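A single chain, nothing else alongside it, follows as structure tokens in the form predicted alone.
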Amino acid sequence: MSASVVDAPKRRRLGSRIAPAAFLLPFLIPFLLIFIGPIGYAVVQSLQKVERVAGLFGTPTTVWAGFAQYQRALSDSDFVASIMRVLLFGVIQVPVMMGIALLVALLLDTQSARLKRFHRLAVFAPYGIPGVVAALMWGFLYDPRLSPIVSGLEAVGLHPDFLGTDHILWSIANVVTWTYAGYNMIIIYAALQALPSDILEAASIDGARPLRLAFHIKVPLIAPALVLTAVFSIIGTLQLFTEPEVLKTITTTITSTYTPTMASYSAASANDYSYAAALSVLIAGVSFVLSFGFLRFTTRWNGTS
């Protein structure tokens, strides 16, 4: 028996071990370079600080600082207030947006719905508008000097202050809801379209009315899609940046640390990179804890764990 025949099984076993790694490389290399690399660099940067030798105008030197930047962030009342602000924002805005997206998707999924393609496009269209443009457009509608909405409400005796301290957070929530409700609706609608028709037909034959069919049959079956969109929304809430940053130019009620990402951006703009990195890592950590906690809660609630 030749040596090549004897080694053939060994080569096949070696090939079966190498093949999965070879198939993973096209994903693994960009993942490490684009995702893990920046996170790792931010973590290292957050553990450092810049000191100047020989006074304020001395040569800057980067030194190891441990968790000093994190202690500074957690004792920063502005940053803590921004975290609490976006958490309040998310508690109100995410359920409202998800409710609108679910309701529209259920209405479009009914057999009596007309012009489905047009209505899907109409609801989804705001998502195609850049966030800066959407914020500017709504900023004009909020501005009492320009807004026809404010003028109309004042004509009937109402005096809304959409850019005031008490309302600005919910004015931002309105812009975010207007932009992303259609995006979530498309995901939920796609899940509805994938439901087995025999289950819906059986429920109809058993006498399920449209409302019962929608909320007792369809909604439980599309729970994974609802959880997915909710997780996306939770992560997006803590990344709230574009809308308040744009509206900041037309109102003084939004500060440079109004949201956590604005606080990190403000620190980076002031060349305080280590502190900005620490804020970014904290934001990522809170996003992970909230999204993972929500997934665990929904999994336990559905009884699948």
The other form holds:
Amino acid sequence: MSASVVDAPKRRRLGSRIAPAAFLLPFLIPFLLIFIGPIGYAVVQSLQKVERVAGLFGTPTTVWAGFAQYQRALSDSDFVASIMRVLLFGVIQVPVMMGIALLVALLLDTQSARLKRFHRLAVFAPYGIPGVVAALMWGFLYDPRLSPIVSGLEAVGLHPDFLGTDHILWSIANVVTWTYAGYNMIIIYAALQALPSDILEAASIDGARPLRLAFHIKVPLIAPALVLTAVFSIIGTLQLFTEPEVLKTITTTITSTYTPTMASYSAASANDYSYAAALSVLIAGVSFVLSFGFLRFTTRWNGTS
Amino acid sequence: MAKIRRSVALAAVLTGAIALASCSSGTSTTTSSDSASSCAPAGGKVDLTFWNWGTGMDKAVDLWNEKNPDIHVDLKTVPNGNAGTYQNLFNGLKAGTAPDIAPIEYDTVASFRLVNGLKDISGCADVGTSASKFVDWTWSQVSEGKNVFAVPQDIGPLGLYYRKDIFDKYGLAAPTTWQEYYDDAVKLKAADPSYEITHFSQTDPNWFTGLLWQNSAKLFGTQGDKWQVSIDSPQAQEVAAYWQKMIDQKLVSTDLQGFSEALSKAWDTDKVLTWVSAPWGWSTIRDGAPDTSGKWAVAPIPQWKAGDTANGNWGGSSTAVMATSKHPYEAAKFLLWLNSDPEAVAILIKETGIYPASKAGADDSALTSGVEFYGGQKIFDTFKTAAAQVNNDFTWGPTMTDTYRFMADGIANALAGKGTLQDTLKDAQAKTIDSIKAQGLQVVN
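Now show the form predicted together with its partner chain, given that the preceding structure was the form predicted alone.
After this comes the whole thing, all chains and molecules, with the earlier chain placed first.
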């Protein structure tokens, strides 16, 4: 065998490896720099702690601490309580929101729906409003001393306490549902639009009425879209931040560690960076386990992916 | 689903990461006491950068620049400290981009010293001999031994704003003791159930701290190189128990945050009748409750023992030379002028609405005349007396952001009936000790 015969395919193979990598660079470099880099740094930071030598204020040095920050986090009852709180939130809020999104999408998808575009826009519009603004607006509607809704309800003998300890979590859930139901609806609606018309026609010809058509033909077919939106929602639930952070300024019932992300944010604003990093990594870990677990579960359950 | 929410959280994480990047290599910081004696004029023309929040400071800076062509001050307006500027300053100190001068509230001075962020200016210009120009307790807030880390600017000694018309209507005089204040709360509630003597806010733990300060509670102390945490002291518990009783008996409103629209409305509609607050609070009521013009008055803060004259402080700030400044001499010279020159202080009072830490400043004509909104009462006379009665030896901790947070969380639980203010002090004590230790500092408790 001559050398050239051996070398030529090798070179080609090498070239064919470099080319895609080169094309990927414009994506990879910023991806590494602004995504993987900070995450990696957070992981590194979470394994450190500050030590000081000499003096009341001392000179700080950063040293390795192993998993000390994680131990601290897991024995921090406030942080654990915040995780349990958002899990409870998610168990109730996600199904409710998904149910609303699915119902609206199915209604819009029926042939007889009128003013489709208007309704689609109307349901989707809240998503276009920044979360901070939405929370401020709802906060105004909840505030017993300012709200026209509360005074209206009080006029008919009801005394809602939207900002009270027992209800605040569900008041937040309401804001979140209001904001994101439309967003989920759009994804589900798009999946419905993409269903092959011959299947639906066949079902109609076989005598399936709209309701049966919806729940026995359409819903199973768009299961992947439902799973996708559910995963988004689970991740979003764990990262609950804007709404409680904004409502915190008008109600006395939200603490600085009300949600896991708020706990991490609080630690960071108190210059406790290693602890904040450990909390962030834990939140990311739980999000990953829950969303991935949900995907695996639904894949086994009905064969969708 | 949560695209917006995710991006907010991501932004928070990123900010954290950037701050981490800039704060992790804190090994090379020098102790500021080294530079105490080496504060010499630069010679030649100097440019100083000055970050400040609040309006009207430009008038004072303009006057300085006019009078001092060789030391030019560039003013940049920034959000208030806790709204982001402190974080920017912490980052800027590490990156070397911090301004020469910035306002630092008294309760945050220790946090900046924790990162060696403030220049010791005791050897600069006349700083070392200027203590007597300022209200006594303010100097101990900005200095340690001979070292001086900032120049006091304004203060917030406490007084009682109250609805004189309504107190008069029920034959009540301004309460002079906390017992009388409680009795008045009960009487007013009985007269009209919609009355609340005051609001207990969760978002102003520094207000509660001022009340503890009045009762000689020292939240922190030091023993050599070690910190002592005494948030859960008998004096503090006495204050906590008192207000817990008010909360339990529903004599104070528990759903109103400080400085909120809802609070303004409650003032304006005669629901909330008093506010223990500082001299700067006069305009807060005026702007929030315009319909009550002429109906408010100011009295000295109620005392724990009849005849006492103890007081605490809420708010106020100092101005400091940042450790990264290359011109501490000129910066300190400007700061002394800004905060003690009669002309400069008069501008600050008039334009920025501060109540000065300068002793002479309290006699400025703007502070000795009657205030229309308060029925012409010379309300600042009360605060001038109060300023001299503030306890001298109150010390802030090195992780006040955390301490305030723990207090606010505990207060939130107490207001929601899930705990008490007494518990709040216990929790804040334990958690603050942890937080100081987490910063690598030593605690004797």
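All figures in this text were calculated on a predicted structure; none of them were measured in a lab. Numbering follows the first chain given and starts at 1. Think of the rigid core as the biggest set of C-alphas that the two forms share within 1.5 Å after superposition.
Asker: Would residue 22 count as moving between these two forms, using a Cα shift of 2 angstroms or more after superposing the core as the test?
Answerer: Passes the 2 Å threshold, so yes.
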